[in-house]
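One chain comes next, on its own, written out as structure tokens in the form predicted alone.
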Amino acid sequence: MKKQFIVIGLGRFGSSICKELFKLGHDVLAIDSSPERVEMMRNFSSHAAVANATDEASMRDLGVRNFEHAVVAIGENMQTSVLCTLMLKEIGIPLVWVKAKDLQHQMILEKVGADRVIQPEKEMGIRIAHHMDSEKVVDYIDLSEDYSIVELVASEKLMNQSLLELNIRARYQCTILAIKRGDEVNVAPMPDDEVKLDDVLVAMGHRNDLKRFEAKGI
């Protein structure tokens, strides 16, 4: 379903999220104080404009409260990021995700009705460090402090089973959301649906029942 979104901000981070949105076919309005940027961005968004993303009568003109979600891509400059947070909050954005560059501001982001505070550099390094730590771990996401999703390669150990012989959720407490083979993904297997080499499957569950299932089932 085709949705809105305003993207403020348009460093690294931002732009790419504006590209991938207008990719997918979302409505995507472009800000920026910088004018090289906005130009940058006319051909990866659905209107691109320079404004000053903490002057309220600016946003209005934009029509920034027919919007229904907006990434705030301000990661650097604090103030500016936190002013801006609080005035699409009291404008009527439902959701509001920001980018935060350390933890305090993250808090601060928070308190001010941020909707979802993002550390791009932060998830990043967890994400890598898990890539490092094992090579069976193909990607990971943290769903919260304790809960996670990991891709993890099988091995031999499991090859020609079914997932109902493996049976992770009861000696693993993990479930299988999804197997993927080459470019097929099969998603929500059944019982009966066998693991083959080098089959990635999509587990999910608290990090060290993960943990365990990748050391001594996969």
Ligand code: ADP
Contents of the next structure:
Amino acid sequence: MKKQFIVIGLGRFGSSICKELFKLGHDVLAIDSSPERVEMMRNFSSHAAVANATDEASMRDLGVRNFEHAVVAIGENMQTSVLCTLMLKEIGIPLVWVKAKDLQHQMILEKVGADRVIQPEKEMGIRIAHHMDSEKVVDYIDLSEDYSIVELVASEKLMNQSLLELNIRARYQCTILAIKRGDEVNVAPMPDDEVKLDDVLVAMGHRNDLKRFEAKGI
Ligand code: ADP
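Mind giving me the form predicted in complex with this ligand, seeing as the form predicted alone was just shown?
In what comes next, the whole complex appears, and the chain from above leads the way.
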């Protein structure tokens, strides 16, 4: 379904979000105070505008009030990003996601009402470390402090065995959410579905259980 997004701040982070959302077929309003940055997003957004993100009148003129979801990608200038977040929440935008440069920035953003705070370098660092930790890990997402989702490549150990036979939930307390085979994704794996060599299993569980499964089970 087509959605409407605002991306404020078109640096490396904001511009890649903008391009990707637009590529996914959504309406994207791209805003930056730099005319060059705005020009670069002209063909990768529904509408690109030069504006100061902390100037409420110009933001209202751009119709930001009608959007459901905004991302504030002004990482370096903490004051600007905090003011902009506060203003967007006061205008009444339901979802405001914001990039933070460090923990202090993150805490302030949470206080002023950011719905999600992202520290891209930190989050990416964690994911990359997990890839480096194990060659079986294809991707990694933290759900909370203790629970995660990991994508693991199936070795010969699991080959041609069904989920029922593997009994992963009972043995490792991990749930297999999906099985990826090439471009196909089985999002509702059944007990008698068999795992093939090089399938990617999407597993959810406690960090320790996932680690055990990764070390011994796959
Ligand atoms: P990245 O690290 O993702 O490249 P930057 O922090 O370098 O991000 O980029 C931030 C972007 O936000 C820049 O393009 C900058 O012009 C823009 N920006 C900074 N202040 C404002 C503002 N007050 N209003 C609108 N855009 C702003």
